[in-house]
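In the form predicted alone, a lone chain appears below as structure tokens.
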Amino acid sequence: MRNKIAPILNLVEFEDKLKPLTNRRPVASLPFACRYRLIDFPFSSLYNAEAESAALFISGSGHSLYDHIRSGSVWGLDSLVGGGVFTHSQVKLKSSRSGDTKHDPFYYEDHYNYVTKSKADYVVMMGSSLLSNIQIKSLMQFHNDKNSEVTVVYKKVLRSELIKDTVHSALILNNENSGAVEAVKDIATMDNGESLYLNMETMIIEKKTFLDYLQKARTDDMDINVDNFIQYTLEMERPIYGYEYTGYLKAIEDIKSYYDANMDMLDEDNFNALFYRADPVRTRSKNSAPTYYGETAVIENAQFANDCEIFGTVKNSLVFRKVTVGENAHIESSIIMQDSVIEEDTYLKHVILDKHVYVKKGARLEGTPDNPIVISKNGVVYAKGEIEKG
């Protein structure tokens, strides 16, 4: 597989419906179930393919995600020969810049310049907001045994998974052509309980195939996707194939998809089949002490991170690095993340703390599963039920 592939990881995703925990970092780096982050996923497939490389599209600042890949050194895309991270940032102000909404010529230029220089026979563009662990060769295999131009990604799901307003879009299969593409369906549309071919915008196409894609999505002003490259692979009439993942997955599009994810993963057969389906998972490390649990403290099904110090009460909940529980602190259904200070006597439940949150002494704070409560990064919650935004 090795030069094979010139990854394209698409991370221009909508990001409305999950603030404030995208206020400051794309979705491709929210924090996920203790010490990932949405980024690893994608990244762990393209490492498990051999990848040398990834070009990186993101629609604003990177900061965060870039302070988590560094040089990507974990996935192996640090390679002397062709390796490499590549990031183009602020791709939204890029194409709206000339007042427009025109895409910039660079916007082009940068997958075009990628794409050619490689060394590789095929593309691979991917998302990060559905959530899955895909092996890259099985689909490859796939993809040469059908002698595909393009093939996409799918997963069978309930329209019912999917949040009302979902972006996302559905395959029309023919199952009579061993699961040829026929059409792209706007899932908004459909009712909650028919079942669907959800596209998984992961997919993997020729390299003249998609250059020639790039020349008309350039002319046409088009954006650079996995629906746009269906739908001009089917005017192209070019053959287009569907492979099912039949792996986890979740599509996270709003808080309450991001927190039913993170409460998948305190099921052993969520976390087993998403993390060890087949392999593992790889982020960057960073090495501290384990976590302290204290005399006081009582843990029921939790998950921690390292460095921690533990004396209250932890019950179905995902605990961060560097976080601290005091003594007579009830903390329960909830997601509690990195350097988070939580004083005694305090009480929480179905409620997301982002990065450096401080709950001070007293302080109760009670969402429900379906409206979780989430305090944005460095926020302070007072014992009166004040919360001062960070």
Contents of the next structure:
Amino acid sequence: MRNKIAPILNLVEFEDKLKPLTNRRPVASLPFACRYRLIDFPFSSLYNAEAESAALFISGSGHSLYDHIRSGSVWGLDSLVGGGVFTHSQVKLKSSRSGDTKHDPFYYEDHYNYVTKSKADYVVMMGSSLLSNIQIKSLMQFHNDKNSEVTVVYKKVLRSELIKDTVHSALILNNENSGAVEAVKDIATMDNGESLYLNMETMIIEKKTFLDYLQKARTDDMDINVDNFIQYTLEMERPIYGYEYTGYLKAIEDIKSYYDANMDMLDEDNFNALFYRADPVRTRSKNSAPTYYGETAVIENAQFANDCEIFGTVKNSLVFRKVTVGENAHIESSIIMQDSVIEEDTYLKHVILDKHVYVKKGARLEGTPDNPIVISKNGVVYAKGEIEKG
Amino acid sequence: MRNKIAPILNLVEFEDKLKPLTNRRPVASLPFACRYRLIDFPFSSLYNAEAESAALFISGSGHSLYDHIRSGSVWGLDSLVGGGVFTHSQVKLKSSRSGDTKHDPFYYEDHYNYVTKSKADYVVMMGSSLLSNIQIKSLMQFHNDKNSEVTVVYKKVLRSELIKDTVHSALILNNENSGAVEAVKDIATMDNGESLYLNMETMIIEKKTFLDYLQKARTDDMDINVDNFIQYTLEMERPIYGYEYTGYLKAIEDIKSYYDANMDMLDEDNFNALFYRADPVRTRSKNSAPTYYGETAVIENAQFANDCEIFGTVKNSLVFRKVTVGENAHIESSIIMQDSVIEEDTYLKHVILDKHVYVKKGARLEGTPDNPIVISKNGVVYAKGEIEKG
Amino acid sequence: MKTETVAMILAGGQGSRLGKLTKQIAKPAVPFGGNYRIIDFALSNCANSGFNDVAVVTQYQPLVLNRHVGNGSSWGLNRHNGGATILQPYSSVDGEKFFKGTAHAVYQNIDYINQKNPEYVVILSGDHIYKMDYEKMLDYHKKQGASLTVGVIPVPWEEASRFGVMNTDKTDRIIEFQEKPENPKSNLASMGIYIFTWARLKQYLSDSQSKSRHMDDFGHDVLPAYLRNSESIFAYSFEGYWKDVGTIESLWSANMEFIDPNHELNIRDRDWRVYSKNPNTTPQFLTETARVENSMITDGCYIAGEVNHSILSHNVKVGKNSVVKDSFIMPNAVIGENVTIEKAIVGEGARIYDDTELIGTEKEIAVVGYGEEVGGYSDEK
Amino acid sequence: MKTETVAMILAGGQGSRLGKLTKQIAKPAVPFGGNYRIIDFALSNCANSGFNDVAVVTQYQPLVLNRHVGNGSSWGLNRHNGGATILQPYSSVDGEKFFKGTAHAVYQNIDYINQKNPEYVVILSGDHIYKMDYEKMLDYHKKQGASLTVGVIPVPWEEASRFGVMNTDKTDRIIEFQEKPENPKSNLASMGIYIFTWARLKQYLSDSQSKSRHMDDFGHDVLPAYLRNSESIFAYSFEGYWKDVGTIESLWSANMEFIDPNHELNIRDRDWRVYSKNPNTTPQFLTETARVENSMITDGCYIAGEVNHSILSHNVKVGKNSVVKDSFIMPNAVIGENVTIEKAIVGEGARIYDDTELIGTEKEIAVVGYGEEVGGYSDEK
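Can you give me the structure for the form predicted together with its partner chain, which would complement the form predicted alone we have just seen?
Full assembly next; the chain just shown is listed first.
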């Protein structure tokens, strides 16, 4: 397949409830499942669709994200021939969410330039906070079979699977079989217990329709996002369909949903659904040694990345790269990010350690499944329960 | 030579007088000499010193710069093994130049992390607006021979070679032979006609000394730049020397100096001094066809990039990629950036066309050497002298 | 991801008719058109046709060719576990594996193809100048359900006896193959481009090996065997510029044609670009004394003399009072002052010293070899 | 930029003593230590020693090796016009060029070295497990003004007769070379590491060619010739872990030693890393039924059984109620349920079906070949 899609990743995502994990990184670069970052999932979808380029719109400096993406070569996005990852830091975009400032004119121009210079027939918009593994080729097939102009990916979920004040929206479908979209609705206003079609904020759209909307958005100073595209397409009475996704999905909205998504991976069905259902998930792999498990190690239902040294007990937990777990350390139902050290005679349960946390001998930390304790990057945890922030 | 230097490029440079050319790009990505951007010169110095990584500090979104640099592979900065270009958009840094805000604490942390993680022995600081081709290996040799802790590159120039209200500074040397630095002084305060040692804002510094200053700078909320390092080193009474650069140099401070620097390249001595004196200058080369010169082309002392089609007269000018010059077009003492089209029966003298400018049949533009006419990106010039801004 | 198609570019030939131009480098690596090497056309066709897995099969003087091709990134091929792969002779427990012919070269590299496990194998030659969308030919192959599709080009009837020609029936099925026939029954010449359904070809090559039959060359052995067995073989007609540059004269005339801004190849077409590995070099510098007319000049050139109806590749220097006319100058050649060059090909890195004359004719183009020195203290070779 | 040093890693050997492990791949490409292939040690040494120009000379079954090495980017070698270059047999106007021995392989690739035009050529072998700073040896070579420096390692006197040993004078000059001597005069064994001053070596190799003398092997031919001509040859003593893994038993025992977290190689040392090409794969998944003890496990593994004092390379699956003990499992092997594996090496992509026993002894390690299937419906080979 030759280059047919121009992907735009809208990475200005709702991150307030994910602090302190998002203090210095966008949602897109949140670590996940021992080796990944959330951006790996949409990027792998692009790889598997043989996309050649991608435009990223983020707020803030994006340093941690750029450091992960580098040239995009892991995802086949670094071709010398028409390829590339084009990054746009939209400093003002974020504040405009609250409606108090106008968009930078470059916001529209950057979108326009990227899409018109690309030789693609379609624009694909994606985000990173709705964790999933979407097959864009199937989406495109569906889109063409339906003669659709805009096709939005959705998943049937229960209202209760999302947080109370979620920022996500639901599609209202004409009927499930046809998939024709009739409206889009804020989920926060919906009752618990309801089943709904979650708008996965992933969309394929004809290039011309994209450019038509862009012109209107520029005139009216509107955001370029999936919800607005849906509204626009409905107003213009053009064909718009929903495409059902049936794989693993988790909305990463707050610390608990982030924690749950990681824990989900310890269930083989979820793990296989996300990593083996469709196409492989690719990430930037670093040079590493195998992980060493000592004679005193006791492991039960846990996942690890390379480069660890494990001498203690690890149960129902996820351990990232370059972590050391001492003898008689007990780690349970926890997420341990890279470069952390857990000394001997320690106890961690329902805990999230951000990168490079040091847990000193004798320390004990215990959260709850609904409220896991989060230790920020570079933090040190002492035996007496004192925590020194990194 | 193994990786010995941690280069930091300070690309928050004075750009106001270079507008409109810097409307949408930092000084570092100003096009130069048909094929280059200013950043290519410090980057090529790094390449020739076999640096493996570089940290960039810029203000704004940096899109045009990132698009040029990509993975840094052109300059050997993309090694999977300890290499990489680390970009930091310092949004607040710029406003702090006027002294009204405090630095983001990450400003210091980013510097600290980069330098401590690197296995380098030295930090090298550079900018991009003092166009030159510096051999870092020789600088390092000098630095070590002198047992210096900080060595600053300077060139002997006349006060008149810089603009009246230049932001640059001069070194005061103990005596020229020893090279010991005694003080640093703003050039703007100096009289015309004076000869001075221009501080080229390129410095090599012992890693430890760098980190010492960094701590002080964080405490006192000071900028991390060469002038401040000099002050600090003098205050601490540590060995600090100036290293004389004798190659081509031009301070790109305003439109005229930018224009003059380009015109300088049409002089073979300058051209050779910059491109052949030391090590080669590398840039990201794009796939291209050779340039075609038609039967009606008349060329006199001019430079061209690939991918042009030339049917008119081009004298004492520099022509970038993908430019078309029609029959009976007359271009003299001008700079024509890429993707521009100059139709037939036109006349351009002392003109700078930014990218993708269209000069319609019959149009005439004439500036003066001191005040060249600048046409902004995407501009259209009509026969009657009307200019439509891009 | 499943690999549908593997392209094998056969680039192993010596190209001996190019004389000293191919003494140190393989023919596909010979420079062309100022900014290219001959193989760039086949490689760019692959990239533009959407092929990611391209093997370059090489055995003659491969150093320059291998470095040029690299991992295929210059053509955008290094993606999705695909990319350009160099295949060269090797040894195995079965002994040493040099390539005896086109089909034998494919057979010897069967491990590579098996790993990719493609539906189709496209066989290409690395030494023609043309732009062709192989995907269209592949679509045709699929539509016909062919086991082999041969790319053919109509040639003037009077020249047909110089080629391998394909006689087709009304449905474009190939019913007979004549190698350089005295009385050609068709003017459809084989371009040396084959699309095979891989499972079938693999069977032929493997069977022949076990039965000690020779299946060394596609034209001499495989095609006749397919015909004998009534395989469905179709001809796919290509119409467009296609040039074999196997001799000094054809290489020279192809370059001279290439200068024409209205040349059929349309080298500046952004929708079908010819890619190459671009050197790092300076802009083109034309001095006050330069005169350049109806010529193509490449980055890195320095010109103080006169250039007329010629192609100068990158980093060529032309001194004052020198004239280069109707010539093709390869990269890094240095031409001194008061030199006259006419109807010539000057090899890579050659040096033509001051006051030298180098004048060929259309029938006998003057040739200076790779790194050769002419005039000055050196003897003209 | 001037190239000071070119490193040539001789990786052409079949490694026939590794039996079925090297039937389809060259010995330097054999997996080691969970995350590596044997050649990674030599390549990482080059990278850590600051060498950018590394040629891997290969002729036996090179497909896996070539893809592994690529352009050298996994080792950070693809910089400054340097990088890893694969050199394989080829043909030229002088005929076909297979490599008859170590020195002959270098001679056949003299064009590559001449293009780089280095001061020194470092000859390395691609099949040893060690960490060594070649730059220190090069500094020694320069300091001595030697024309050849040979890397040597002290071995126990009783084993010295199995090696080529170097007799040195008090200044470490080599005065005699004994190949597998009955009565060794020295216990300094050659590591197969040579630093040559290139200009001199080039002369020897070229002269021998013109005089039809054999200069095929460094140990047998070149070193004696240097000695005869009183060239200044020095021994450079290496002290540290160095292991030839040329047999099944040595490959197995080197892996077993490698498990030890206090192993002399110190694989987790951030200042001298061993690099490799990393596959794209998932995290390690140890289920509720897993028991893992004193073992090294690599990303992509799925373990539901017991693993004891073993190395599992990436993407190995171990089913429930299976036991893997004292074994080295290569990448992508699948081990079913109720399987017992002890003192074994399991090849890449092998499948051990349910209810199979595979038990070796220290003297005769059990070996399963590349892609081999054991148990189930298949016969144990």
